[in-house]
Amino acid sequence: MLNFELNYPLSQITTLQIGGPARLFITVSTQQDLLEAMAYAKQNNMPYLIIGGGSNLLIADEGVNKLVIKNEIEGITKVVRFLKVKSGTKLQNLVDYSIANNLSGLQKLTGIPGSLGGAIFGNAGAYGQTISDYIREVICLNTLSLEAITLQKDECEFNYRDSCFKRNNLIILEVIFKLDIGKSKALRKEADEILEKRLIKYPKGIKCPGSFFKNLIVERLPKELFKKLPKEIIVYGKIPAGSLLEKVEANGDQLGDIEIAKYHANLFINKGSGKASQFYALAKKYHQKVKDRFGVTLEPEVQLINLPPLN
């Protein structure tokens, strides 16, 4: 039987520990769960929202007037050098068990927190590796039919901190991975140096959600965006978001309890009881100033939920 929660705080769960209650809550530990969640959900009309980690969330002070599903439904299986995984797994323990199994392919994105899913459906990565680079097949539920179906890699759409997830009624319940073979010591040595470098930026305890503006791609903005923007500051192809942000001086800048690290003007943090009203308002605040002395619109990379779009 199912066990739902009334008006549960959403900041419990989330990375930054803001949001307001959910309607309806609960957590879902096998897809039999989920597909008992979805079956009331659609009985009852009730909207819905799927969650993983919460590491990626900026979710409104007012909460959500929809049935909340916590996705924990974890599992990796491997063939050779293939894995098979569920969308509830811990993004940390999949890098983990692949460096540990001698296979290749994951190790950047340690440090990454939150689950494959919330990974996939954002298309997340650091250092040059993307969770999508490896992936041969996501297996999903078409939420109107409550059938599986397997997409193919072309199929997702994947393109950068993008997918067709974010687009359809798809909900993520398995992807599965062909990764290269690699020696599991070295591939430990590579992920403890991205780690070392992470928590430089991100340290343990830090109420964050992660860049909160996706960098921007030099060969999508049109040539005359493209000519007011510094170039000094371009890195593989793209233009750091933090670097617009902080030549509009946003480094530092505080509201309430949400601080612009004062070391990366892409960093939104929540110093202790901060708002999701705080957040948005100077995330949109200098959204707007970038925009006035660059003429490019930064789009979020985090998840706004029941917020308005800041364009």
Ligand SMILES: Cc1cc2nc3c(=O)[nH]c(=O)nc-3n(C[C@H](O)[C@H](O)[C@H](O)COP(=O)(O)OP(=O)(O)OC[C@H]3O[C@@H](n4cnc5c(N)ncnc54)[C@H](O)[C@@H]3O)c2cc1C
The other form holds:
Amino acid sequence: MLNFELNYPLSQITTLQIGGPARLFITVSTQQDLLEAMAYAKQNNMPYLIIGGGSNLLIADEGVNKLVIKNEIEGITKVVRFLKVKSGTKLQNLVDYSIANNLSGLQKLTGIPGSLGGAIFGNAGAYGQTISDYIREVICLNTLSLEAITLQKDECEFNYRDSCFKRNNLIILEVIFKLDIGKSKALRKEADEILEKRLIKYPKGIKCPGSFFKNLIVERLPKELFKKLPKEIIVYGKIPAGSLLEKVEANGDQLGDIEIAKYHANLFINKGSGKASQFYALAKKYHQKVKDRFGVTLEPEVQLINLPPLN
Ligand SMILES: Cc1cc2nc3c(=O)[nH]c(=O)nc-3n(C[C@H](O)[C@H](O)[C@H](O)COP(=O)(O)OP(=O)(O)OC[C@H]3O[C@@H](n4cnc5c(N)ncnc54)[C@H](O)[C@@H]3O)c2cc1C
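Go ahead and give the structure of the form predicted together with the ligand, now that the form predicted on its own is out.
The next block holds the full complex; its first chain is the one shown before.
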């Protein structure tokens, strides 16, 4: 028997603590429950939204007229260097598990909140490592046929903060990794050093969805556009969106309880009872300023739910 909730306030399950009600909401902790919830959505012709940790979402104050499914299907199985991991597993638990088992390849992802499914969807990464680096296969649910299919890594179209899952109707169920052999103590040290740096940008308890805009990949920029951009801000082949936002003086600007961090212009923080409408208006303002000054259209990294595109 599925335990649906009506008009569930999504602000309770996003790291930003913003988001209106879901028409219908359910937390699933087994694949069977997920299948039953999807079958219900299909029978009732109801659109669905699958979410994990809610750490990369800006959800409209009006909420979502959908069945929102929160994925908490967790589990890790290990065979030598192979890990088979259920998509609702917390990314941090996977990172810690790999380190404890002398496996290298995920340790730099320490501190990224959310689930493995969300990380695969956006090809999450940090400090030169991405979740897709050591992937072999992704097992998904085809939401039209409700059958499982397996995608090989090269079919997942992984790219900078991108994957095919942003363009298809697959739900990520399980992921198979083949990791390198490492030494637990050294991996832990590497992860702890990263965590220390991360705490400066993301202090404990911060209400935000991570960086709001994607950085720009220099080699993908049209030559004419590149000419207009300041070259001194290029870092590892990327132009940080934060540096462009800084140049249009976004730092410290505030609308209601939403503030752009004084120390990082790509970080929008909810200082208390901020609204999605305020967040969106502030993001749109600086999206336009960057466009006017540099001719660049910044693309949000955060998923906008029930909100129009920024451009
Ligand atoms: C403090 C902080 C720091 C962060 N630092 C980083 C960082 O260093 N690097 C980085 O890349 N990101 C970072 N993020 C962003 C975020 O944590 C990652 O994008 C994370 O991987 C999202 O996972 P989630 O489970 O929370 O996804 P959610 O926010 O729940 O969902 C994000 C998207 O994924 C989709 N999705 C989720 N699960 C599934 C599934 N099983 N199948 C199909 N689609 C699914 C959802 O529909 C949604 O569109 C940070 C966020 C915060 C709050």
